[in-house]
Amino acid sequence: MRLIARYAKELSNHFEIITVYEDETQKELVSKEDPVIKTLAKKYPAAIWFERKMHDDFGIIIEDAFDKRPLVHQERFPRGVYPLRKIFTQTQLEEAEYLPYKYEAINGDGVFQVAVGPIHAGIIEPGHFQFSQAGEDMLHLEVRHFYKNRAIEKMLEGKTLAEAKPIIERISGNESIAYQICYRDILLQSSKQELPVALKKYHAFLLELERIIHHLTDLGFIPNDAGFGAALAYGSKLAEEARRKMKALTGHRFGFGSIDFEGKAIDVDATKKYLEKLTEDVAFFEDWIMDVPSLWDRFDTTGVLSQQKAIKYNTVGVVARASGLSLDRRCQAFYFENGFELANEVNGDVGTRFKIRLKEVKNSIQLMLNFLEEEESYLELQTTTDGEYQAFVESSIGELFMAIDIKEGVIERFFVRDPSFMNWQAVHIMMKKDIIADFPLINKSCDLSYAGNDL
């Protein structure tokens, strides 16, 4: 049974622990007086971040956990303060005495530690990578994030769904359309309505355009991190053209505000010409890049994630599919009827993650052509009803999960599990037997979000 998420919410007299698996959702009540639960991390290693976060958010004790360090709380976060409890209403916190964070490390003769981050030379958000090395060889990596917690879960409590939308769609810029579609599906569930097919196609069209933008970006950056800068220039050109197409269609380069219940008219002829040109450009890029032996010498057998480990760490998206797992939320009749083909590889290395992206760009172009509709579509949204709702969507990074509880017309609990929250926990496995110079290459081949990971 595949683990998808584990989180808590506060009730009147208890905490409720919700564990979401692929085929079922389990709930457990624990006393507020003695909030103790047993860890799942011995069976599902990726559960440990969920459990550490539950402790930081609510003060719930995780029994038998192999890692009880803070996850979200940084070194000067005040002790005994749990921000997702209902009684927490503070807008400012006093810094506590500095409490050093004890990193995992391998010790021994000739072994030394290399700290990378949390501030980086590139324009990326903060993240810390602690390496144990023997010479150039990486022996161990610990990934530590959560330096810019934005308190989104707390921020959304008490807001209506309409008030929450501008925040939700900005959680992770490279998955804005995906976040909006999750929100859309929860809105539809809560109003007991279905989306007209034409509007569903329009939204799916934008989701595939978002996927193309980020795959093209990665297809440029991955060779760049192996020293082949020309690929970055070409990939960036194609990604920028796609980004401009997004703005032309939605009014915003990231598609903010584009997933609503009023379908926009698309210039079908102009869009077909753009997609035909993109098909030619991608074919040229593929022929070119596949014939650079020095690149494939770096890509192949680098950053390997075996299928067994991919399953064990509950990976999703390109990372999972490159290791032989058939996981994609688009595996449904609507997508298959419009030409969806599941991209799959088995080697689990940088090279296969690169090839998956190439396959998916080409398939996304075909899907977009099939999703093109000249007719406009509209849905008059009905009043939403209270309840507990869940939604999934396949973002450019992988499976996105969102849960919203509505009580008396406003959000009682908001939870989202970005695909990066799962995949970041598997990155350290990919580093063994490689050298530290391969780290940027391996990391980029996974294309993980910092913002989506750190709410």
The other form holds:
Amino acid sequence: MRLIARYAKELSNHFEIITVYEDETQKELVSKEDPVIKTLAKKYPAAIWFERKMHDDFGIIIEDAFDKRPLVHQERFPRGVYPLRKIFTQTQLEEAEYLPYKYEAINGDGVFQVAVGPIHAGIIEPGHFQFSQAGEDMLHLEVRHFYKNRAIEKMLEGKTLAEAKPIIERISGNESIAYQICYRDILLQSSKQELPVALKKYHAFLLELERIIHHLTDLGFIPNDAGFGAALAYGSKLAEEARRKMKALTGHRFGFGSIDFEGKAIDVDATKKYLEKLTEDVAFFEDWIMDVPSLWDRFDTTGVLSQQKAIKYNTVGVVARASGLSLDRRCQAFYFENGFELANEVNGDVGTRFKIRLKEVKNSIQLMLNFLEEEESYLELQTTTDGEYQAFVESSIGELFMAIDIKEGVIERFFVRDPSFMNWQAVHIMMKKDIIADFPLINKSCDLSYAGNDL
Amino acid sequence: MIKFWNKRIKEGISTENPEIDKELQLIRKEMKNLVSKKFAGSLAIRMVDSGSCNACEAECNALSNPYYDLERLGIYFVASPRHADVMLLSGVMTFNMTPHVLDAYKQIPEPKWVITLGGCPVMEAPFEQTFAIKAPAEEHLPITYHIPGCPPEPIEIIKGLLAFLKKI
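Return the form predicted in complex with its partner chain of this protein as a structure block, the form predicted on its own having already been given.
Once more the chain from above appears, this time first in line as the rest of the complex follows.
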């Protein structure tokens, strides 16, 4: 059974611990006076972040956890403050006394620590990486995040469904369309409605366009991190053109606010022409990049995640598909009918993740051509009913899971698990045979979100 | 590789000089002149994300793509605050990030300027005040200029940088 998420919510006298597996959802009640649960991390190592987060958010104690350090709360966060409890309503917090965080570190003769971040050397999001090094060899890496924690979950509580939309589309900019589609599905479930096919195709088209933009950017950046800058010039040019296409279609370069229930007319001819040109450009790029031996010398066998570990750590998305897992939320009739093919490779290294992205770009172009519709359609959303809803979408990074409880028309509890939350926990496994100079390359090959992870 | 060279000979360099709109062309000239006058030819920017959604960062990365190619105007994104003239700040100044942002600011040698980027640092993005947000940035840092937008498009960032150069 694959672990998807584990989170808590507050009821009047209890905390409810919800554990979402691939085939079932388990619920457990613990009293508020004595909120103690047992860890799942012995069987599912990726459960540990969920559990540490649960402790920070609600003060739930994980009795037998091997790691009880705070996760979201950092050195200066006041102790004993559990901000996701309903009783907590402050919007200001004073910094508490600095309490050092105890990093996982290997000690020994000649072994030293390298601390990287939270502010990195390039234009990227903040996060911290702590390496234990024996010369150039990485012995261990601890990934430490949540610098970007904006308390999105708390922010959305008490919001109406319309008020929540602009916030949800800005949780992770690169995956905005995916977040919006996840939210759309929850709205549809709560109003018990079906989406007209033409509108579904239009949304799916935008989701694939978002995937293409993300993948094209990576196809440039991954070789760039191996010192092959020409690929970045080419990849970023294609990504810019795709972004301009997104703007032409939705009025916004990231598609913020584009997933609603009103269909928009797509200029089919112009879009077809664009996609045909893109197909040619990608074919040229592939031809060229596959034939640069010095680049593949860096890519192949670097940052290997074995299938066994990929399963053990419940990885999702591009990372999982590169390590031999057939995992994609698009595996459904609607997508297969429109030409979806699951990209699947087994080697699990940087090169494989690069190839998966290339394959997916090509397949996404095919899908987009099939999603093109002249027809415009719209849906009038009926009143939503209260309840607990869940939705899944395959974002450009991987499986996105969202759960919303609606009570009296407003959001009672909002939870989302970005695909990055799972994959970040597997990044340290990929380092074992490589040197520290390979780290940027390995990190970029996964291209995970910090904002979606930190919330 | 032979295919690459064949295409290159036939079509020229495809990533060089893609169509640039007239507006950008004019801005570029003015910008280059200002950078050379006020910053001796090179303006070094340290981009710091204090809790954005990553869209502002993506747009800053886009500034180096062949369409905009900001570096040829003498504007560089640098790795260390100690090499920087300007801090370009995005994000809502999260509780966890604020001390690090202030640290980075301290490391920038004088004279230094802060430009805020996008709706977040001025609390104009749809995010609401929570315990984890310490924006607006002006409560923590002296802000010289603000580039609005959610996120600002690359051309708007360029125009913003130009306006900043004129202002100082």
